[in-house]
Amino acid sequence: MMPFIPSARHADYETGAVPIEHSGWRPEQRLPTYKVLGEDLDTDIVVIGAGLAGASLSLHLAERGVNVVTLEARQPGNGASGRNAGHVQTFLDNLEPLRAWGDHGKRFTEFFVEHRNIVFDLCARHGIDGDAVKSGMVEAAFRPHEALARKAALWKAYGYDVEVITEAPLRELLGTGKYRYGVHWREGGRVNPYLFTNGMIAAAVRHGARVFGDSPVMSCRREGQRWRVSTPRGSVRAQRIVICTNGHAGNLFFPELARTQYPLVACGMASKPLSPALLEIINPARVAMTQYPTGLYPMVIDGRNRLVTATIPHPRRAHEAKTYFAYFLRYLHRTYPRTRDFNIELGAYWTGITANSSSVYHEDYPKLYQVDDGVLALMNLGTWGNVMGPQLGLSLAQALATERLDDCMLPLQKPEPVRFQRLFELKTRHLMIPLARVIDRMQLA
């Protein structure tokens, strides 16, 4: 078989701006496109990005009749939600950032709580194929970690399925000995977040909502009481205008909104399917899987039996498809040994941006920013983005339709440059990544 090369330029997977056809959740027939918008329209609200959190504000605002158009600079899920691990993620890993808000965060956890199975649920209600399976997910270390048991009894305690386990346990759903002590979370799972994000895109527009795709935003005017956003070949009018687009870099609309949030280039990878025997020696229970404390290659196996994961890679060295696939197969063949055997190679690689609202990990909560009068920014969704995108659409859908904003799960605020905003880039990627793969290769975590 022919080895597999990147064939995009090497800045371009630098800057997460590789085609998404990279992407290896990507169907192999190619989906339907969104026609140009080409003429000027009106409409109640304008959403600006058709990626996860703008597909379901889309969605949901179209089902409850309001008059909807979404414009995507290029296709639904061009950007992060094309490109991210798969994981369907019910739980958060830190709740602390909450006691800063105005309730303590109680709105937006007992949301959470409540649509944690919004994946799987709007994938059944619209017959969305996203190859969504409520498989259950495994936080897996070498040793016992009281703070995992911590995380566990705090979900417990809001009616969660979930349960510390350790070495036999854990054998028999991962089919690896290596590992003594864990979480198993019999919520969440897995989804094809390219297909999920489309998916609700074409329910949007069964719906009634009006969707253009390869119509970039070029500016945002004030026109009395409504506002005109204009695209290269036609405009809309609104009463309201919301973006939900993936760190903003690089519009001209509302450009500070780029310097609200820390980015961070992530790589993705996709191998070939996998043999039936292999399919046996790996994680049999098809349980979305990762490693705990480093979070080091979350691994899902998906509907075409691929092993799909993610890294962060070296600075200026995002091209190279084949060292990262090797570090993931050196882990692979010291988790199960007898996959030595086997001929595990490359089917796709590539690259996206995660814009971060904080520069500690797992404190950067999305953010729903008031830009200007009638101007919202739902934004910064960070690593969270296949359960937070949908439920974040859910939630304010509901309070735009309401006119009660006060009732989204996220508090509005002011957007704010943040300071050194390469700081988390440097920390994750010069650093704590470097220093994570060196503590797996001797499994002292």
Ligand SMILES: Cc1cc2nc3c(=O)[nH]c(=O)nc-3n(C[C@H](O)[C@H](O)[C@H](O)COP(=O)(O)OP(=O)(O)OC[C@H]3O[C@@H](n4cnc5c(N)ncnc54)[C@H](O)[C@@H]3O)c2cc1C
Contents of the next structure:
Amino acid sequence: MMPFIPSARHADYETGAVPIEHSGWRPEQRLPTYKVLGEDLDTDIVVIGAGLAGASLSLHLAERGVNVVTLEARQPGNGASGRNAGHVQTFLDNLEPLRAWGDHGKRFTEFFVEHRNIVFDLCARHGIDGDAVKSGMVEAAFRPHEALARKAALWKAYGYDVEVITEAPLRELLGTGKYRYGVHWREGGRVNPYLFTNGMIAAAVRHGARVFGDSPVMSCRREGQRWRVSTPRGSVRAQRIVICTNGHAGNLFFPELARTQYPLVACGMASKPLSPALLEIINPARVAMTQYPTGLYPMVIDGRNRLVTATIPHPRRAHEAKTYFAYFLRYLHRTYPRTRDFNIELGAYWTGITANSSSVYHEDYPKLYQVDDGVLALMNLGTWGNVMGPQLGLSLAQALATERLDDCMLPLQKPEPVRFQRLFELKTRHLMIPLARVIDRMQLA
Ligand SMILES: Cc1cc2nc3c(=O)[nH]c(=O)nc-3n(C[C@H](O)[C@H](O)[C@H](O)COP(=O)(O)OP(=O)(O)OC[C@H]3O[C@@H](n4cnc5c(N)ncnc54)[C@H](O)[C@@H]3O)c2cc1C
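To complete the pair, please output the form predicted in complex with the ligand; the form predicted alone was given just before.
Full assembly next; the chain just shown is listed first.
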């Protein structure tokens, strides 16, 4: 077999801008491409960006009969949504930050719990072939953690099918005896986020949304009571704009949004399809798996029998596919010693950008900004996009269609710049991730 050779420019890996063709989530068959906006249109709402958030918002607005135009700089799923690790996490790690919200996060939490199966529901309802499988999720630890037990109890009280498990069931689910303690979430699982995003966009179009690709928005100008959103070859006049661009760096319209977030490059990897023998050894229950507390080697086995994982690369080394795959293989060999006898090959390597609104990972929540009159931004989804993106799109579409923005699951707030923006990436990539690797290897946590 041919060795894996990454071929984008180093700088593109570092900025998460490697062509989407590198993403392992791209299917072999071609998906529809959306034509360039080449005219001047009128609509009620313009959605900028067709990732998980923009796709869901477009779909749910169109379903409610709202006239919507979606403008995507490239093609749907080009951003983080086509590049993630495929975990469908139906719980939240830390509810503490919600206490500061007006209603202590009650509306948010209730909506989140009610719609926790949104990925699987949308795929079923719209016939989306997104390899969405409710295979459950396991957080696996080397020793008991009170925080894990508390988390499981909390979500059980919300009606979740979840339990703390120890050695024997962990071994049965994961196929390894390395972990002594964990939480088995029987909800959640995996999805191909690229196919899922594209599926939502295709469904939006079937419901009347007009979607344009290769149409980067260059400016948003007020014209009387309305806005004119311009792309290189056309424009759209609308009552409202919703910006769903995730990382906003480089966008000239409302540049203050770029200061509301901590961008972080992450890399994703997919192995070549595993042999039947390996599939019996590694994660036989095919749960979405993550390690507690480090979460360093998230793992799913997808519908093509490939291992998919993600990590945070060292500064200036994001292009080093072999380095990060080697880290992963060493983890795999430690966890499943029998895999040392097999050749597991890298099939795809890519990078993408996450945008957080908090410098503390577990305190991060997405944001809904009131940027100007008639201009909203739904962004900073952090690493929770697969469930949050569709949920937020649904919730915001309901609120916009009924003109009751206060009903949205997220509170409306003014864009506020974050503090020490550059420091976050330095701290995470230079210190925290390398330290977490040592902790995991030495089984110190
Ligand atoms: C490696 C990695 C692993 C991850 N793992 C997981 C995981 O396992 N589970 C999970 O839930 N989440 C995960 N995430 C996070 C998740 O992918 C994101 O939270 C989510 O995709 C964000 O969706 P979005 O719609 O906000 O942004 P994006 O998907 O980034 O979409 C933004 C879109 O806006 C477009 N755009 C930007 N500027 C313009 C413009 N001027 N005009 C028009 N369009 C524009 C972009 O082209 C892009 O398509 C991961 C992310 C990465 C990078």
